[in-house]
Amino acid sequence: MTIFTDKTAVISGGAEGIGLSIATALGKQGMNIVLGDIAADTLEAAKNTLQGMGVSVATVVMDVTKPDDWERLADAAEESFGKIHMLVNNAGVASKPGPVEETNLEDWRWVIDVNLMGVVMGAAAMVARIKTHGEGGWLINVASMAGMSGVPYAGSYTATKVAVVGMSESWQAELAPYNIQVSVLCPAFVQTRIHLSGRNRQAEYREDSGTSKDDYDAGPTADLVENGIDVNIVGNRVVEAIEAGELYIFTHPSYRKYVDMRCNAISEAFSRAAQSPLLKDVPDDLGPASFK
């Protein structure tokens, strides 16, 4: 027996990669596992491979922009199981990478919408129905390394992670009262195919109908992403933190030089802000409790 023994969770963007990773681990430590993914014959797979693990498993094909999708998968996942447990809030895309000034604004509603809004959503769908049972549960975002320190040529991808990580910051203390832990995943590079997210990019997001899905591969970062950590690492690693109660999860350790970097930048304008005259009179008590 675990703390998951016979939980359910429900994970978007499951049918592959960190999503699959996630429910894999999360299924031999006794959980249901609910996958929400866009690709059908993906998500067909990983049921498969699951219930060969002897997981129970559910499967809805959903689109995590689509709130009406959101509720047919918690309703499936109480339908089948009775009560969720848990959201890992999982599917993500990212669009060719580019200077500011050459991204197209059909690439940042994609990239937002699925990023930001997709965990919005899910949160929304999600929560009140781990609330309703009392007992608690997990409420799991998965961001990035970018969503940490900004990436360039990556904006719209490095606006939408540093949302998440913000967004979870404010719910793990909105959600402690109802012993809901909240945690935020931060990878650096996973063999995925986050770089061919165009292969599931949905047609209101194209430009014209005569653009192939694949001209919105992010091909320079193919080599970075191919040549990543195992992805079954990172299911494991979260199985690990989230036991451990932790907050941020992360997967590279080496990479706290360039948050370190942040957080010294951070602090050396504080000081330089301190010792302007324009502030002396400022109060030192300003700000929401959350702040103190």
Ligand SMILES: NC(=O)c1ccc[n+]([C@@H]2O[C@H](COP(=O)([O-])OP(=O)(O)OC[C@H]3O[C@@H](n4cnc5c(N)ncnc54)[C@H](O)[C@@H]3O)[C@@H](O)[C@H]2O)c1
Second form
Amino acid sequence: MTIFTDKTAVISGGAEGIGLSIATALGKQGMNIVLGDIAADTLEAAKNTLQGMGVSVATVVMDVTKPDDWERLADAAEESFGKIHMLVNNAGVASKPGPVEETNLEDWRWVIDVNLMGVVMGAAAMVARIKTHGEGGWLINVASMAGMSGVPYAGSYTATKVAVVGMSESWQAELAPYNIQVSVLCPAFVQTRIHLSGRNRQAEYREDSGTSKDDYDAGPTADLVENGIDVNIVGNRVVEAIEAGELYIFTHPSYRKYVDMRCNAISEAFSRAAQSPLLKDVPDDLGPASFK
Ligand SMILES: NC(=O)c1ccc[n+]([C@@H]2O[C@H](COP(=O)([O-])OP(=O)(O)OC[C@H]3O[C@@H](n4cnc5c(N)ncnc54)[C@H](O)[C@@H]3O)[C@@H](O)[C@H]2O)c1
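Show the form predicted together with this ligand, please, because up to now only the form predicted on its own has appeared in this conversation.
Entire complex below, previous chain first.
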């Protein structure tokens, strides 16, 4: 018996990669698993894999950019298992990296709608249902190390992951009174098919991009992803960190130096502002209570 036993987790993008790794680790803890994914074939394969391990599973083909799909996923979870205790907002895509002057607006819309609005819609649909039963639960958002430090040539991906980290910090404070624990997973490179995200690019985001569903990939990112850590580590690490009540979940300890560099640069910028004659009359105690 663990804190997870007989509870229910809904995982977006759970058909493969990091989502399936988390599903596997949570299933081993005795959770009921509900997978939502846009890819019907891999979703069916994931269901068979988990059932073969003795995990109770339900699946729904859905698109995280569609609010109605989230409601169908939530309804299916409650019909199958009664209550929802955890949402893992995992579905995400990466577009081909490129310089800012070659910005493709279709790329941006796609990445923002899946990685950012998908997380917003998931939380909006599931948190109310977790609150309703009063037993508490978990909201786990999958961001990235890109949410901790800007990645050159990957503005859209970075923008969404920084937003997911920020929203997780907001929601942690907001949901604590309801006993809903919020965590944000920030991996660096993991061996998955993220560099082939174009395989799932919806038609409405391809019309003007000049890229077909088949030929679209994240180019130079492929080598980094293929040399990333074993995806199976990630799910177990998430379970370990949730049990420890961690807000930030890291999987690559050596990346700490990049976060330290950013924090130091921000701290030094404050020191320079404090020395500026232009700001000498700005009072010390300005700002909302939540900053204090
Ligand atoms: N692999 C990495 O190196 C890495 C690093 C940091 C963060 N991440 C994040 O981890 C998460 C999972 O990515 P992954 O690496 O497992 O990639 P992946 O491509 O292997 O898996 C992504 C899953 O999401 C599904 N999906 C894609 N678009 C969807 C949509 N619109 N609706 C529903 N499902 C959709 C896919 O079918 C797939 O099953 C993403 O949020 C990604 O940004 C990955």
